[in-house]
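Single chain ahead, written as structure tokens, the form predicted on its own.
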Amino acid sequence: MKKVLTLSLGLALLAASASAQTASKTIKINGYGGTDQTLVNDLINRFVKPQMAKDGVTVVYQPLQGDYNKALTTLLAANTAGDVMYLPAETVDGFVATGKILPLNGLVTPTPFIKSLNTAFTRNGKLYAIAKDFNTLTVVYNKDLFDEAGVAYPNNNDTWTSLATKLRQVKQKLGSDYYGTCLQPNFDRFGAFAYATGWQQFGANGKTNLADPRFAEAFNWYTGLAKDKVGVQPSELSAGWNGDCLKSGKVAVAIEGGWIVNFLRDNAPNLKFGTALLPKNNKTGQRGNFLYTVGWAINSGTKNKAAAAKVLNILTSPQVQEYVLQQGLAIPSRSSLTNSAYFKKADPGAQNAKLVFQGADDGYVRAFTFGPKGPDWAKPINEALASVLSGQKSAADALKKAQADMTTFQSR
């Protein structure tokens, strides 16, 4: 009898110990601070915590304020980063090189997600993140200005030539106080047009060729819109970005992502806007576009790999993605959402979201990334755009200097 009691007591203690170990499991998630943390906290509370609690796992969200990439780099180096984290596509190469990001092959099934988004997070055959959502660029236009000028709205069949013609006609009809579009002197908008020509950001040798005639073709078209002030830089209108330009009521078109919708609702609620896909390059017949995306990744140093993978799968589940879409806050990454009822709504925000979603699969679409050397890669291009748009240099001179600067940068 005494042996039975001893055995029972031992088993009870083991069970209690195991239970305590399970109950003590915590999965920490790192993501953006600012306005993003409200949405992520909501998703975690609604969908992740209830499911993980059944496994005795506690989930904690730790947003990183300020420069996310810098903060995450510090935490990963100190081995104090979360088990699950945001991984921005533009900096994926640098983080993968640290060995701190766990390949997801075998842990998740990538096939339900948009192929180009999986490509954005794949290096040497290894998938390092699942896109949580994304954005692409579209043509967002002021309906009232086109109506007043008697010019047809931009549409999905526009080429570079036909869109430019419409913008020039609006300018001619409405006068010098109005403009066709705002032109940000940055690769993060111009680059989409360079891709439409078939230009490659990096060649087989890993170098960037700005002397490529295809790059020059896009550069000349983009900066050519500045002639006769059809296109102006946002700073010329005391605007911070293209959304500000459209908000002013004096600019017909803004090339922007879906984030412009909530901005216009809050800052220009009476502005009637529509959306069209980016225009096609006349020679290739293709559009170019960027994928601006952030994925969910797992820390390779996590002690709870299975639980972290389960959290990642919940965060990218159909239920979570449909919820995000219905809130109108982001475009989820599952291919099946193309049939979502939300995209069939007539309101301009839903129609904008539909075209942003379509943009992920239409033409030469590339992830917005700077490559292994980081954001300074774009500096020669941005400086060239600014110098031509401001009239300080010819396009030929600006491109010549940009290539020299790029060669120096990539040789360091």
Contents of the next structure:
Amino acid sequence: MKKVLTLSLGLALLAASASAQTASKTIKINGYGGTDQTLVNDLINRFVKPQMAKDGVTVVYQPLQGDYNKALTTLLAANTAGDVMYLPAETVDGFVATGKILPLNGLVTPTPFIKSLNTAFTRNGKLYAIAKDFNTLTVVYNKDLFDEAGVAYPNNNDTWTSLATKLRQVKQKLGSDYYGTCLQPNFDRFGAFAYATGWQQFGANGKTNLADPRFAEAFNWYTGLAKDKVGVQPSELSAGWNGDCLKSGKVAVAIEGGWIVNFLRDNAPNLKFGTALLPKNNKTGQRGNFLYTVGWAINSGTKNKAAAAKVLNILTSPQVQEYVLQQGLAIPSRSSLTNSAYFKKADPGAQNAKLVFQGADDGYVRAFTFGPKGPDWAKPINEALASVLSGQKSAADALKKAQADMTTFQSR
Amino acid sequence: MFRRGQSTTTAYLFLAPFLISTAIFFFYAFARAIYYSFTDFNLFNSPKLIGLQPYTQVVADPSFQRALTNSLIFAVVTTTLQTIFALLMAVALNNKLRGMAFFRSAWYMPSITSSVVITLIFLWLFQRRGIANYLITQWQTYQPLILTFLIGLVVAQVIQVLLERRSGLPARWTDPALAAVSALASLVVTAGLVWSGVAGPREVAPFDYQYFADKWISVGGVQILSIPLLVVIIQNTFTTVPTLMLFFLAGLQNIPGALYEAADIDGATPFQKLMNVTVPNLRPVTFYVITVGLIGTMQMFDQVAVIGSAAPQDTLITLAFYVYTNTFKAGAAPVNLAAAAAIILALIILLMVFIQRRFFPSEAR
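What would the structure be for the form predicted in complex with its partner chain, given that what you showed me was the form predicted on its own?
All chains and molecules follow, beginning with the one already shown.
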């Protein structure tokens, strides 16, 4: 009996040390589940594994299903997170505060990447991630509705006024069953317009000023579209988001990012759509835009810093990014890709990709983020938008309440 | 057969899995939560004791105050509703009727269905273009016909009863046989009016109420109960009544039939029997049902989590949800505040049970 016990104990110890040895030569990558799982595995097999195999390093992808940020937090707290991982720009502050994200200064060269993307991942002069790809907002329109109404398509020279006029005309010509656009009562669409006025998300003291006349200007324009039902909330059309609205064929314009292309391809294959840049603010003459981006970051607790950095460099290399672009999956983050042949194609998807790419450094472009206190920051703004769009409050009242709520939130 | 010591060991061996898991996942976790609630822990730092500060911070947090109010109101309203409905349903299902087994299982269905699924169904029912609004629209559309029918029914009934009484027969106003005839007559009249075009359905705009919006029932300017929470109360009552009904049913089987016979001899009405025989005899069960109800409702979490961002957070946030959102954030999280809130929640539940035990004796009189 004793012998068996000693033997099995010995075996277990051996197995443990053996697995520890292989673990030291494995680079684990954490990222999203869903479609990313196939894509990243494909990238790893094609580009990362062959190069890392020379150094005797194996690479595995461990997707986190469900809420990625929560899952990653748990893994980081338990010291079981991967060596390399996705870091969404909107949650950078929370993760940087954990001290578990390795500053990349000196490990990678940030210069080939679009500057505003690097800014999105920089805190106190330290770069915490390299953007893997990104998206910005564009005006995606239903060509048939504009043709039928005899109104000119939205274009890259549109201002807030000219775009609003076009939407009003479409609504007037086509009647009450049709709408100009869908307006999500959310900072994650509306914010781009606030930026166009030159409004700052956080002032010098780190506080948000919603009483700023520039913010009010954007707020009034956005909610003003709801008058005469030119702009409606997606919920009023039983739609979940702007893409659903456009898909219904009753809405002329959707303000969305490049993700709408594959959605329309799958759900409304006969819908003819075009893309334009977001309209310019009349006063500043600038557009505003969001950068929605996810970066590659390194776990500060990794045992193989050099190997992890190498994997990160391969994942953001020109070959990988060109491949991703060619597949029509995402817009890569290297500024040199502006000359890619893909952008010259006539197909509406490629055209959309081109404008999403252009949007990244045209006008007041800011990363989509909520600051150090997380997504609750946007709550007062979202509530104000919802109450005005649904006609419960006047814009002035809603803004006053939003500012009061914001002050309470930020002084907590 | 066994010696005493040996049998105790055996008992502990069999109990071991439960004892160990309770020790780790309950007592150890509880002790850790108490410890964290006095520190500056944020999941990633090494915790440092900072005294009562997390508690003062939590109590000053407006979202905690909202969560506390929501939880208390939810607990009191839901427990009251579910206890009353469960008792009434149990009394109804305690009768010996044909097909009773079917009704018992039919009523029990909501309880065995996952609350996540039921929540999704309720979200769908109470959408802006959901069934609830549809039914209200239908009611408004057909209101003239329904009113015509009801008026016709009352008039016909009054006429019939008066006629009967004039011929010397003792007719009650609610006589079912006469009511059936009245209903038939009224139906014919209504159909005639529709056919001749005098009455008909109205043209009304679709009823367009947003249930999951920032809407409140206020008393004196103080927001008491939000409409989204009201929907959750309805749903929770719907799903918990059957389980509680089962307890009452079991309790009802234990009430001696002789008591009802005695009440019958004394000429008690069904309502008097309910209030003077059934309710007092069910006291131990009622105590259990209310205790379980209060604990369950104070910890309500799943419905709020499933509805998520479909409703503004303030309208639905409960203590359990507050604890959850403050523990699982992206990156560093105020776990000390969450722990403090969890301890406060535990204390409130203990206090509730204590008060109940103190003032509402659980024994039958």
